[in-house]
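Presented below, as structure tokens, is a lone chain in the form predicted alone.
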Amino acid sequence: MAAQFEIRCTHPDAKYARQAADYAFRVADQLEQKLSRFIENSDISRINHLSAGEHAIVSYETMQCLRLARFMHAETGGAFDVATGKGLESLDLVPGEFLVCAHANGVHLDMGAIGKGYAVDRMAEVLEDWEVEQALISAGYSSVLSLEPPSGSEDWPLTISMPGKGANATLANVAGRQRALGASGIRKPDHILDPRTGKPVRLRQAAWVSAPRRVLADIGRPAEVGSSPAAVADALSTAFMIVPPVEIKKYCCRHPGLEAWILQPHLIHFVNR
């Protein structure tokens, strides 16, 4: 997933702590293993290497991720795509037998956009299954999930800062506490297309997404994939590099709580509910 995954977290015992978060890392890991399209025998690899007929079998965790993929383009209205080529609209998915079958060749899927998330949502599991509640979870700084904070504090504060200027070019500061924030943008040239047309977005420098944990995950709720608040935030975030502010204005009324972020050159668009 090409990121670099981050715990802090506070607890009265230091080393069952340490524990924890060796064990959320080893999930990240393995998530990795099966969502990477850079590892010759992940699950992608072996999905974007079918041919028109064939079929492959996948893990349980990158069934789930490949149904909430789908879910989140079909809320987006196809914003958020992660085909790089044919898509999932060129596989049929079966749940029960965790069974991807592709009925056209040419099939690339890319599962960044959503994967560090996805992979952030697991982590946070392993930690409240451990009772390491006062945590703070994040993937390349564009992944964020925030559990409950150190004591004494009312939150883990947060950042929303220029691309590339640091921390003297803060454009937000969000409280985080039971949130998820995701974060999308160009600093790499080229780097995120328009599904809808092909081209790369150019005009859009980068999008953020933040809310609370409950209203993510009812938004992916009928995916049926369980709670997954940062993988809903990133995805939306990447689909927010293309929507028109007028829809992402729409579209956080409808979800009370949610709030979104759009940067284009010398302006910035705070829309909230």
Second form
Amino acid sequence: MAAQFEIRCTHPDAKYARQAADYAFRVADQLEQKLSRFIENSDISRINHLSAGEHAIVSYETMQCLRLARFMHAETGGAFDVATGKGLESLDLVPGEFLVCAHANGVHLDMGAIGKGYAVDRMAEVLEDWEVEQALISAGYSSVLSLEPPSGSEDWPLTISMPGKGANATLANVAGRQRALGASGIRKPDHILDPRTGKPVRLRQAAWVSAPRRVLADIGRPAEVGSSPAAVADALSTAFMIVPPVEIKKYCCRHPGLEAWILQPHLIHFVNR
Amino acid sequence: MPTKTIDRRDFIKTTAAAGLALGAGSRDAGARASNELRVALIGAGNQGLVLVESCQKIPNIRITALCDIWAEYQQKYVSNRLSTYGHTHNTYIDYEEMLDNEKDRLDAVIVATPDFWHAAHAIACLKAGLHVYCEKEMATNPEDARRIVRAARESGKLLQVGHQRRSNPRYLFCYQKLLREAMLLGRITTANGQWNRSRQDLRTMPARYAMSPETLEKYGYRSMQQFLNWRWYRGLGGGPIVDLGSHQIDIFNWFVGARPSSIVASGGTDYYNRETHEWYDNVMALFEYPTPGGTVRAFYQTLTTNNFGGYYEVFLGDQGSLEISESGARAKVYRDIANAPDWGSWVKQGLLLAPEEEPEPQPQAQLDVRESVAPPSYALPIQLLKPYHQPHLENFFDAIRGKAKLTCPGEVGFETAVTVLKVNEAVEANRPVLFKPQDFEL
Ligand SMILES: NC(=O)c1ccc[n+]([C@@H]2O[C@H](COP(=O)([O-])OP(=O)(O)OC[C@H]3O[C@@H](n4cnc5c(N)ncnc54)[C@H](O)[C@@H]3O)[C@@H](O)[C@H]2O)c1
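Could the form predicted in complex with the partner chain be given as well, to go with the form predicted alone?
So here's everything in the complex, that chain up top.
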């Protein structure tokens, strides 16, 4: 977590829209308190302190997020792993009791690659509840959800670019409207580990995922934790740093509307319209 | 005893209550664990939800009743959350109705309503024979706070005031081990603390969640706007100095181990609109504490236009300084290298974590010349692995079970309330204000 959240929105009453955004930011803060591994008493820190045989009671949101994370782990053949190979299997989740039980020592969860998206989804719910529907939400620019575009526009214009280069190194344009995007990369060196080898990912520079909200929500549906499209995009973009291109291609074929890009070092674009 | 005629309304209410009680009794009689406590919540706002989230993590606590006047929004939200957590409960708009129906099946009540309601709610619960966890600030004036403590004494029930740092293992460790036993700071002469926040708009909500004007008026609010922003209004809250300062000025009183004798304070509504921000948007206050070891002066500041530095408390003595904050990232002791003895033995005893060592010079050298570094700082061997309010609630529940002593009983909360509420008086007076002994009398 520890991301900077940003909301852009249009609304006839700017003050009201600002209040809605404030409310959404408060929701993100509350999630951060539960999901950040950097906060000593967060749910995730408490899980990371468990020894074999111990359990922790976590809050509703943490359990939802863990269930989605576990589902995405299976969905991506283990490529997406909030425990980076260190113990997701050794945790038992008991959803009804909000219990997380550890069967081994040394679990280390980092919800960064799904929690940001999860927070963005919850922020979108706040904005929609407030009827501030023309909005674009971002967590650290890597987890982005576009709702309706500003009046008179078709969409929120978005780009993906060469990492670190920005404006004049655009790789693709994306029309943001009821669409979630996730991005991963290695500008911060060696922070993505291949859970299957434990080694840092170095070959692929970046991966992006983009799809309509409903396509991503459908992918996450079997997790039974409600709709969380940005969280799914977030998790897929991390997985696509690792998954071989042929697998990404197959995955996109199975999910019409889902697009992905990887940079290794040339750009490969996957799409099945 | 006055006789009471039973009218139809009363009659229906009592029979309904009896029916409920029977149903609940027969359903749960077998299930109720021997040390299970049944708790009601009055005030399911932001803090009410935080306390629910903490209670969910404590074994053998059942929240069985929920009261909040905002049926359209907060009550619904928190009620859903309770159901999700498996707490079967009844919901109420009015606290008196809740007490009438539920008191025989309850052990305790958590009061997390706006400050000006605390006295009515806490006293009614105590009179109903229930233990009370009452959020800070106890009241908006010392007299109401005094009445709550008296009601607790008369009822013989427990009253815990919501200054949760009093149960925080890190604060307890600093107080008991570092300040009292090891006297690490030497003679404490000074304290300072702050809670600075960024500029913020007044709270608002989508119109469809508004309460009816009748309900608002019945419970003492002029408008939705005032209801949502009660902290800023005289008679409803006490402004940031009471809302935020209360937590930390409580620590001044506790760690210094004395009551203040006087306050000099300055503040005002300098940034926001005085119509909507009746209380001061910034306050700076200086407290003087007479202690057996000499005078201690403490400075406190709260801003609502810039969050620089966040929130923390610092205690300074002639041998070292302690910096502490509820947020765990900020807890350190600094040794005054000119005056403090070596702290190596405290490190060996496990009271402090070893500071980062500066490398020793080569054996043949007297000195290694280098950039000067900060004086040694020692981290604490204590972690809080629970939500911030959980230990304080646990202390309350354990005290009900006779297994603990309250860390913030009414008497302590009262002294803090008297201290904190005096700051607004001192700002208003614009001159030093002295505490009289009777201010602290119950
Ligand atoms: N200990 C802490 O860290 C901490 C933190 C925040 C707030 N607090 C304290 O908790 C209390 C509540 O603060 P908050 O931030 O949750 O405020 P809030 O405005 O979010 O919530 C107050 C709730 O009380 C309800 N309410 C108001 N009047 C009522 C009445 N007469 N009967 C029943 N319900 C009523 C409101 O509908 C609302 O849901 C305050 O005393 C505050 O100082 C303590």
